[in-house]
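Let's start with one chain on its own, the form predicted on its own, as structure tokens.
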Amino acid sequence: MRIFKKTKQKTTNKQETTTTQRRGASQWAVGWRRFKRNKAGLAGLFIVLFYIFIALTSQWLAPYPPRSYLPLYQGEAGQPPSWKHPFGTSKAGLDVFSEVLHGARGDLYVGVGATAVSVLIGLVIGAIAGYLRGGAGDFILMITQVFYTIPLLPLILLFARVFMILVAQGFGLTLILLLLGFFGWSTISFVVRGEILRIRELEFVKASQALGASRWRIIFHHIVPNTLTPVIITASLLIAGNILTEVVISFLGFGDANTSTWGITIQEGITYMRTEWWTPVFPGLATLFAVLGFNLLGDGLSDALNPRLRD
């Protein structure tokens, strides 16, 4: 009798898993469905997969090595677009075709480096202030308002200009990811708050409680995954945001100038914009697309995933 009780119970427990699992697949194959039917959404993700796949292969489809030079040399700077030339060359004697396929590279890098360095500290921060109560959540909240206050660009040149030896070293584009990382967090932390505020008061939340799980075992392994899907929605705009953030920073002159980047081509094409258009042009089309890919992908995302939608 005592065996045929453990067996059943055994069985109830396995299909409560399954029950389980196939929820949360469910639930993300609902938010892929839904995605499929948006166009601008399957746009946007084409893109962002064109971007990612242009990055990882930049060092065997450009024509050039970064930042070279050879061009000059050739007799052919400042030539429009060719066959040889499918972008042209500046006037310093880059191959432009080159410099935005290799400046894709440390584009993405700085975006989506800076934005998981953001998500990260926004997760943390986002989750204690979300969960704590009384004075301590409502100064972690004080601090999170102040970062989201703070005028991210001027505060980022002004850093650029002090650690100037870094970006002499050849460290500018990781001095950037990490300022625009850890000042760029506070949007993550009030989605995460806001979400947490609304799951904590939820049953299985209480039901941990009771059973005495401790706090940090609460918000780290029960509240906070169930946070991942307004945070992905956010970091896939927060990665468009910190691209075109990194193009203006290196457009005025405080990026690393011996690393390839869309914003220090189009700073070194915008003083010949009337007699050579291609310089500044086509890697400002690259910025632009890259930007509205993201966009697009996290507009489609928040169509999908939002919980609200029925089909």
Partner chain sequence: MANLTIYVIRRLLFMIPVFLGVSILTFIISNAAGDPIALIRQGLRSVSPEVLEALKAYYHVNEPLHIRYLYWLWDLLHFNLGRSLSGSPVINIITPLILPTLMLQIPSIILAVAIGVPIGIYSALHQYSKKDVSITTIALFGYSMPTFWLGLMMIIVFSLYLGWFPSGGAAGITKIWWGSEFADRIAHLIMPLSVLTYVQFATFVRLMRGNMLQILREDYILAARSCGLKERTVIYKHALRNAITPIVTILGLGFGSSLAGAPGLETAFNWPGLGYKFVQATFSLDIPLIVGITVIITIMLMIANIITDLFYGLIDPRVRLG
Contents of the next structure:
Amino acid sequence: MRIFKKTKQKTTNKQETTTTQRRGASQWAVGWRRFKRNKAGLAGLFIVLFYIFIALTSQWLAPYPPRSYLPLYQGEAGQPPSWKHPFGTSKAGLDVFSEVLHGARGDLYVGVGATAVSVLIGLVIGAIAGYLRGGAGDFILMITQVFYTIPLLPLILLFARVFMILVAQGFGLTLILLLLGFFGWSTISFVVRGEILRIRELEFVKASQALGASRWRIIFHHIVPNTLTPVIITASLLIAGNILTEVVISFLGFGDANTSTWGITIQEGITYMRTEWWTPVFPGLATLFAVLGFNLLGDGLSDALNPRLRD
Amino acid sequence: MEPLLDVKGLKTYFFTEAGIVKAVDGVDFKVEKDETVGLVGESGSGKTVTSLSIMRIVPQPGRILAGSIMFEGEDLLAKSEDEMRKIRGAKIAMTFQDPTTSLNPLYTIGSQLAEVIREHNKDLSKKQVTEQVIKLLEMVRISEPELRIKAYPHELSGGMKQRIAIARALACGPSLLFADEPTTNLDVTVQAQVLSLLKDLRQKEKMSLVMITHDMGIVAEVTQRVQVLYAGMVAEVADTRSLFKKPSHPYTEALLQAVPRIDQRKDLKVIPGNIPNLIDPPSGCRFHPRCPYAQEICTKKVPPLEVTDNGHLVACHFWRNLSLAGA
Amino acid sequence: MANLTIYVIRRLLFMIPVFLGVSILTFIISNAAGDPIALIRQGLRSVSPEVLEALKAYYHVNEPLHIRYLYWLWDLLHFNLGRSLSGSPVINIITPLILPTLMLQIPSIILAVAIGVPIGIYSALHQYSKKDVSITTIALFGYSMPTFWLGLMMIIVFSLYLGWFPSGGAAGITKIWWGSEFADRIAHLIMPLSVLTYVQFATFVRLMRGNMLQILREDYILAARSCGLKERTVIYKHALRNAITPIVTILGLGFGSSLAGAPGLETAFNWPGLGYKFVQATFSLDIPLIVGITVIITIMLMIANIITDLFYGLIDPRVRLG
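Shown: the form predicted on its own; wanted: the form predicted in complex with its partner chain:
Next comes the full complex, and the chain you just saw is listed first.
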């Protein structure tokens, strides 16, 4: 008796294939629905959007231009917070409120830009490490581990100092961005490699290999799209880390003295912080909440998008 | 004679972020003394949750909402957590689907077995416990048990790990054992060994065995009675022989048709569609979207469990009219 | 045991590329102006001709680049770190700085684990309770905090306004607490130590909570329950050991990143350690001193990693090849 239509005997494998390939629309929609229910993640998203808005509009929002000592000439240096100077002014005459707003621009530029550089490098190196078997793959993995283990901050400080003297007068912030980017790709690379090792064992990749698809086609058409989720999560956390590092770098005086960053404003404040607490306090709070925002966003995304953590 | 286990109207729901998953939704389930029952269905049909509910170890965010679980004449749902703990492992035991994840990777198998024995027999000396562990390992046919007790799970093969898990479940001579897909994650040759081991042990130890599986081949080989679950509800209950000869529920028929046979050259039939979403299950008979015989009434009315002429219990509006194919 | 030995040897061998990596990176940057002497001349510091001659000899400036690297690496491996621009041997400058740095780093990581692990477990066992939410929030602020800035804030409040603690350094000339040398050192230590402990505590709480939640969902926990084991045994024996094992791996990494962050914190507290000296040396482009400190930090980091690996190998029986 023949009741059911003739179907090929392939159910389980086929299901695996479609769910992995269909990450596209439905996967993201499901992710967004889960993310919306995550209050902490949403808070993170709002904080991040708020900072991005400030960064994009700081030149119009801020009462004073970047690194402007105009309040000094107006006789308003070293004043506590007031209506005219909501975060006070520094001893040298900076309007702290304006510097915090302009700092959002500088620090987000470095934080996001450096992460973009790291993601690019990490994607390529991780993909190669995950896909090559044998010696070459091991060697690349070793390089990644070296970059993961070495003391990054001292090396970045040293590189920043030397480059700043030799070549980079004038585009200092971009130099910091590139350094953070070039030194910080190892986590992305690990994540990409791990995902690739997982995905390449799945049926549809094996199937396209059997069908004779080229290695590079498999990497860029099948594997890279599937690694995007964990990369986005890691990148969000990496932005948080990069902002923290940039603030330390410019606090220590290795940043660009001509651009507004939170770190450099904190540094300006420490000599007189006994009497003028506001100069170091506000840029530090700005840093804290920016980093908090990206961390919350990253955690929220990880809860919402990481399929292996679901019940 | 009263049955060893008599479950009535069991409801276990999972309260997840996405909604309430009605994993087990009004299941009756009976096990007699000294028999092997197959609990059958696709993954997600509520087999495992039924057994976890009976042992009252449903993980978060699951809760048992209704029903009664009579075991040896006592209601398990009325027992305190402490009383329940003395029953688990000692009177009702369970083995899990994946032997690799069901043993703690950081402890030797000897210590994991000894721990269970000591928990239920506090006055045994250290030496007696070790002797008992070795006896258990011999019982599940592990060679060189004196050496193996020092081994860690990762040093053993999948088949050995499953046998260790069985040994742990039998450590205190339970009268009821749930074996949850005991062969699914094993190689074919090892599967046969584990099955025959379970069969022998059941006879020797005079216990009842509930075989949780989706494999009708195993059901035919091991069980005397079968209970088919679909989407958290009972579809059919019958003697194994009778069920294979003449199923009364279209879902049972579909399960039987999906078993490969060497002796007959015919195409395998796969059940079309997937197990339904249990947050918002189909109205009426939950099988109707996948059922080739579905009529209007199936979408509206939940079919009651009825006794058929040949003694099956079946939940289908049309059991009288259908003539279904056996295996 | 044989597996464990092989594992440890593998991990020891991995330290070679780490060391080479750091040496290559520092060599490249110190030769960015052609050779280290040229770079030093770009700095603001005036250097006596005698020191300059000694450094020219130390760096073998007349040899080709790769030969220079090999000479230099050979010297490094013999702890010959050259002379600082001030004239004294680098090794003599660095040695007294190691202890102050470790005095902050080691107690802070021990305290952070000792406090963070139990609190993380508590948090996981009471997931979504009020206490869990507050713990998670405190931890979240901890790992989003610029460490040096938190230090500055504590200085403003507790030293400058309240006057409870000294505002910087490792010891004062006037002993502020009962004139005792020991108490004075403790007084200087408390603030930087609490800042560092809090920041690391945040990491460990978060990790421990996450691990514990994940482990509690494992099959072997369910299996242990199904055997009638006491809930206490299930959690404190079966779940805890599995959740704590990965923490050990993080110990080495946590120590490493905290050590790498020493320049920020030590500068905020004027703490006479490696990080503080590093910042000063980098400003004045004292290349031999910079490289020396980087190498010492790398070696400390490598030792921490090796100890971690050994420890991990001992507590996790699964450790073996690959």
